[in-house]
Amino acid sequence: MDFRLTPDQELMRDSIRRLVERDVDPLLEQHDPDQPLPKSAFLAVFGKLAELGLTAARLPQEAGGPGITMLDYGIMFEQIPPAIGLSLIAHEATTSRLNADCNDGQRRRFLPDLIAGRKIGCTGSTEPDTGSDPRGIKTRLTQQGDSLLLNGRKMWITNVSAADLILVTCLDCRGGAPRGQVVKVVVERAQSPFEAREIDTIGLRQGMLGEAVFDDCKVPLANLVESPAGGTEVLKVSWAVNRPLFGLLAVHLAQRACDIAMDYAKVRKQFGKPIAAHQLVQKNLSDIVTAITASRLLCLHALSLVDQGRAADGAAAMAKRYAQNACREAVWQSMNVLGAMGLSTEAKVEALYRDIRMLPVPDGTNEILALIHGRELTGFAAFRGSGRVAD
């Protein structure tokens, strides 16, 4: 097993690093760190990311994607600041879901602008009472003449406040039944306006996280997505890639905190020598780097399983759960290396700690992820009955 990056992977990694240094970091610094970036800024960044294929990384070349492996995607994705990376996950995963679920006509209508980064997409599944179990949704789809009517509320949706398009998971109640089958419908804001607002959070405050309310939202019948795989299957499959990506967001944040702590330890002096020369500080730095390295490898391993077509649900769940836990502790230890400076906003490590605290919940809490991993290990599901999982 060779853990070295290939020349092509190094080129891809270095290309995205240069893009971030040249186009993304200055944009983030120009705006209030405690307010969501304006839509125009996200579109500018998405346009640049589209040039490297990252707005449609999971799509094959014949569908308009770059045709890269998920391992390569992860290597590049780690370089992206998490306020942008969080939105990219939502946008790119939505593009992938649309490609998998839509008919040819819908693909021609929806995908080109998303792939090019000219429009922003998102997926609306989570509701106030429904998170990791998409079958518990209550948003209802009915029909009035030649139009569909959407009623319900979606929460904790990345990109929703600025999205041009949202793929909504809902119940098909057109037959009058109180609970129908789970289906999806594409809501285009320009022709089907809906209410959306930002949710104020402790971290990743330059990102976009919000809620949407659909109150008799009228949607063209042509926007109903009749998936041959069923209403939730493509959604669940996409989590095997999303979860390691969330783990790599944690790796990015911890690596930044580590770099700050390492630089500080080499110049801050106590007892006549740099604190980097003291044994316990060296131990802290060793623990930090170990957590980052192990987290990165777990995430890339999970993505490589996806490339190989092997079962990846357990590995993806393990990678996200371990990475955000280990890297959160790494950021905390970095704050400790800085001492009192670690508590200051000037050092910027406290902001990284607030940012990393945002990562345990999206695409599966730690508890749910442990059960998913446990199900794969034992063959028994710990939720929705206790029967053995089908082989």
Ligand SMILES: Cc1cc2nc3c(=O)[nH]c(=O)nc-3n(C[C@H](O)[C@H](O)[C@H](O)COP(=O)(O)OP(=O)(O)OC[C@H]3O[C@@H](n4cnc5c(N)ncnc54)[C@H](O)[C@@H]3O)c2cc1C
The other form holds:
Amino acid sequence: MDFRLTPDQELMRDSIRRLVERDVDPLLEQHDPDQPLPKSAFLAVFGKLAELGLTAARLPQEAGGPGITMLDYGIMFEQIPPAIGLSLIAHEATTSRLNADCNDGQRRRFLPDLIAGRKIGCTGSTEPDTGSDPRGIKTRLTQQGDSLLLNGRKMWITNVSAADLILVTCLDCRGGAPRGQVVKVVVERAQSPFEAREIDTIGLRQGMLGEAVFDDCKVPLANLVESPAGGTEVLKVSWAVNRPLFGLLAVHLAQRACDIAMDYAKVRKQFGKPIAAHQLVQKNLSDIVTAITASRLLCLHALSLVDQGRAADGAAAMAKRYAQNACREAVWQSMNVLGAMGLSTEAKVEALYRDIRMLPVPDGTNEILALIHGRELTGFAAFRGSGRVAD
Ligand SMILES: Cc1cc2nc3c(=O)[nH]c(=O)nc-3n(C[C@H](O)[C@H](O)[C@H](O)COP(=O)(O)OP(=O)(O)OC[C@H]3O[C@@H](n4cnc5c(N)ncnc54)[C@H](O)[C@@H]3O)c2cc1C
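Can I get the form predicted together with this ligand as well, since the one above is the form predicted alone?
Every chain and every other molecule in the complex is listed next, the one we just looked at coming first.
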């Protein structure tokens, strides 16, 4: 086992760090910290991320991706500010789902603009009455002449307010059945307009999280996704990567809080010496760095399992859940190191605390992640019934 980055990985990490410093951080600073960035700003950043292959990181080279490992992706991803990182996960995971699920004609139509970062994509599964248990979705697809009609509501969808394209999970009710099979359809906003609005949330306020309403939304039949790869398999692979990436968003936030706390502890003096020289402050700083390091390693380990083609569901769930909890505590401890200053908006740690609060929910709440890990450990699925996984 070798925990060093390879020279190539160091190069990738340094390239994205430079890109963030040059193109992303100034953009975030220019805009209102409490409002979603305008679409033009997201497109500008996506265009830059596309140059490093990150808008299609999971795609193989022959499909237009960069051909990097998921471990490489994680190392680079950690450097991206979370308001952008959240948006990138949604966009890039949609690109990878479309690549896996679509036929050749659909790939040719949808993928080039998403890969190049010229258009923004997202995936809509969650609904007002359906969250952790996706079987309850109600959005319905029917047919009218040569077109499909979509009716329903999707909620808590990253990117939806600015998205050019949304991959919608819905029920195929074309045969007249009240609850048909679950299918997916690509809704392109330019030809199938739908309403969308932002939802005001506690953190990641420069990011996008919204609701979409499909009211007799007319979609071409050619946009129905037949999913030759098998929808469930694609979702599982996408979760096994998404979850450690969400963990790395938490690592990014905790690392920033830690850097602020470390600098402050060296200059702030109490009882005649820098607070960094007090034993309990050192213990707090040690706890913070331990939490960040352990979280980072768990997330990278889960991604490396995906690269090796090994079972990664449990490791990915464990990594995300641990990282949310440990890094939230690390941000909290960092605030404490700053005393009252930690509570001020000026010190910028309180914003990190609000941002990190957003992360335990998407792609599996902490409870659901514990059940996924527990299922892998015991062979029993605790979600529904009491059956063994194999039953
Ligand atoms: C930042 C962010 C980004 C998101 N992006 C997207 C997106 O792009 N696309 C999309 O479709 N959705 C997205 N979501 C929605 C997200 O996937 C759901 O919010 C999540 O699945 C939880 O669903 P819920 O909020 O309805 O909570 P619920 O499922 O209603 O859960 C409520 C509470 O009950 C607990 N609970 C539920 N079932 C069990 C159980 N069996 N055992 C124990 N506890 C249980 C949960 O852990 C939680 O604490 C996003 C959400 C956030 C916050």
